[in-house]
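Below you'll find only one chain, the form predicted alone, shown as structure tokens.
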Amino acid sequence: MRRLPLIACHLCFVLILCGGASHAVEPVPLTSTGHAKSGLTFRDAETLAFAEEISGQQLALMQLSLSTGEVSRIFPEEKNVQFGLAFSPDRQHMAYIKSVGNLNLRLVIRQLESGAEAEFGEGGFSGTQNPCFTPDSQRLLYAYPVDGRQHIWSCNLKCEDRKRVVDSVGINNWPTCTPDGLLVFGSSRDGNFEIYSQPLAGGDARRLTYSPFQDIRPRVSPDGSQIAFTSARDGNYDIYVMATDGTDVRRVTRNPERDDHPAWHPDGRLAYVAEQGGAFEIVLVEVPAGTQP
């Protein structure tokens, strides 16, 4: 296990408020390994989970205590690649993706108390991606390609009763939900990755972003009022935040290298992976205030 000091960040990022006003803040660094990281998610206010490259191209699931800085592997004995971690809102289940061989990615749903697992996967280079539990914790959303297109599907907690939730041309990915059942996701249906929403119960999709460059990896805030996402709209990948209806867009980071993989802390701060000098670290930052109540 590694113990990392939670010290003030030496590199300052600029937060840009809507309307042009700006101010500087100091993000708090949470890691110091430099290794590639992805798939950030908070298990609770104390614990951040993520995937990290630990040797060669092996990805392992990690957990970080925010109070002590201690980092440890979730499955210390696991030899397979693991990534794409999600926790159910009731904290009874977790889901993740694991590789069990060449061209074989498996979706795993694990009951946290008993350790019982259910799996789904039919092979293929893309496989299942980016699991996310529904607000009632009873089903799991995930991206999966069929017939040359990538859809968003749902299944029950036994990886059964699979249903297509989002069906369109192009690639649909990164499902995330508001507490009241609005599904937010990324899609290339209009020729470029943008962010869309639609009722989880069914209905038409609504386009939320209009950018000449990619808007990807949306994440809904715990209270359902905001969406964090990664965008290259200003020529470089940075973190942005907007209201759930697509208004009140605010730029959160300004980094000459890449900022990506945003995740909301329960108190409304954002964690993300910041690239600096070719090293990748997780930092935690306050979100600029919006114009909406």
Second form
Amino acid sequence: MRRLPLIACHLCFVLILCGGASHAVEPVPLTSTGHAKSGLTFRDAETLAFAEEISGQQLALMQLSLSTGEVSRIFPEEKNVQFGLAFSPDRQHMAYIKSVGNLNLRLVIRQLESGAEAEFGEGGFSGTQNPCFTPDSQRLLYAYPVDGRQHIWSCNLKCEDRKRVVDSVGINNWPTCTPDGLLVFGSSRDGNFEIYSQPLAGGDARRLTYSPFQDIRPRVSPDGSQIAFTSARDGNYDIYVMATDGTDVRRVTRNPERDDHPAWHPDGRLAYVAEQGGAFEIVLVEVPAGTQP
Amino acid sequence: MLNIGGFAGRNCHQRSRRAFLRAGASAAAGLGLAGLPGVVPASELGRAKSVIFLWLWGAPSHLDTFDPKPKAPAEYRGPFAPIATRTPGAHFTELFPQLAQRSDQFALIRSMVTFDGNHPAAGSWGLTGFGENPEPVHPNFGSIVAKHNLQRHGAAELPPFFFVGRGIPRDVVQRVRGFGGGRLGQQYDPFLVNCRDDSSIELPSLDLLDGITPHRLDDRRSLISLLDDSQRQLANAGIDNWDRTFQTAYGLLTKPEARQAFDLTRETEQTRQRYGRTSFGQSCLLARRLAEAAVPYIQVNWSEYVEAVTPGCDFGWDTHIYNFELLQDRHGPILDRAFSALLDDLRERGLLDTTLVVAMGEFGRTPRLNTRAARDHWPRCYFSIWAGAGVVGGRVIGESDALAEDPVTPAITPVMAGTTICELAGIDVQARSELAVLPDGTVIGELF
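For comparison with the form predicted alone, please write out the form predicted together with its partner chain.
Every chain and every other molecule in the complex is listed next, the one we just looked at coming first.
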């Protein structure tokens, strides 16, 4: 278990106490290891989970307490690569991806209270990615490639009853949902990565971004009104926010290095991974107000 | 002699793959390259006091890095947009914005061809210019440079040939047989140094030493006692082949001035940051320090294992799955930052004129996406990057076809890369003949 430097914790407490303030504040550092981090997701208002490259050979699942600054491994004994963590909205399940052999990865759905696990059992050259639970917590969305294309699929909590949800040319990735069932995702169907939406129940995809450079990793806000995403549209990777219809785009970060992997705190702030001096730390920031109500 | 035919390569799936060119030892001579066979311009011979060879182990996709094909069908082109560079008409993918801004400092070859689709075998081709058979295996280019330097100048304080990285390059099955001295002998194997993301250094040849600490390194009497004890332990254990590297390490550790070459804490925080806080980034910084210390050949290994997400492996470029994700989120940014910092740092210190920097993997990756929307092995076409020591920047040499499947210009082969490196390091045709290495090798004339 690690603790943040005292000053970082102090800043963290200050921001938590001020949470919800409308004025812009400097990003608050939440970690201090410098290691690469990805797949940020809040388990609840207190706990942020993510994957961290803890050594040159291992990605591990981590959890960070916002109130104490303590960072610990979710599976302390695990030796293999794990990443792609997601929690169900009802907080009953988590999903993640683990490496179990050479080019052999498994998607795991774990019942949090009992620890019972279901696995996507197709081993060998499998490449499930970026799991995300549906708003009713009854199914899991994930990206998975077949026949040279990468689709978005869903399965039930036993990793069964798989259904293709998004089917197009190119690479589809990063599913995320509004509470009322709008699926938002990234796709390269029109050339490079852009962000699209389509009803989870089925229907046509609608393109939300038009940038000659990458628009990736969308994340829908807890109230379903905004999408945070990473874009290289202004020269390097920064965090942006837009309304779920693609309007009202706002730039959240202006870092000459890379900002990526946004995740919404339940209170509407954003955590993301900021590259600073070639090192990677998670920071928390207020989101600038939009023009839409 | 140039043999045109076919051979059955094998990839990680153990499937056969057809390759269309098979070259004999004198293949390059028949490929119609510009320049005189076997030489670089006289003004450039021996200009490279040091060679930094960035070995992108596991094989980067050429389409997703430096040879994008945005007009190719979706099942080929991948999701990354092309961006303009400082080389007129040349585009890289958007994963390499910093290198795109420095393309006037390096030449890019897009017509590399190798002759095996397996990692270890292609690794031997890439590092030696030849296949693994017949035995004994040919020497790594670095071993040739090392022997030449030892013969001409005698032993220096630092070994003449370094590997910077975790270990001997390998896949999960076996090591690359052409990693070291080969037929020149084990005494020309590389000296291995591992550099971690926190700038700390490990000398694997001293792994068997217990209790070695910075404090003990500074306490000469304590250190010598420790080393003597350990040497006896090694001898008692019958580990003879460790003796040379152990002796080298011993020498380094007992000479503080030699140790300084490894000490990245002597760099400013700003310098360490610009390379990135990654193992590869800090390894590139260490390579610059070693070049500054006049080490003739430094091979920086991206990883020990080719495998990208296999337990116990270390994120190589072998992206049979997660190709786009790994390149976008990890490999691309790390390479873009570290390589750019290395070029800037060498140039700012006045070292780029006398340091040759080469970056390449062992082959390319399948232009057509595989079932898992990623890319497999492709020896028929790949890239290499060359900078410094008289190489003219801002050039693209060679061209691949519309799908990046094959060069449409004469192929450039690993033995040509090795011959060019050796010429720039001062090993001319006569010297190569005396060493009995790189027979009939030709120089990549378009680099000058």
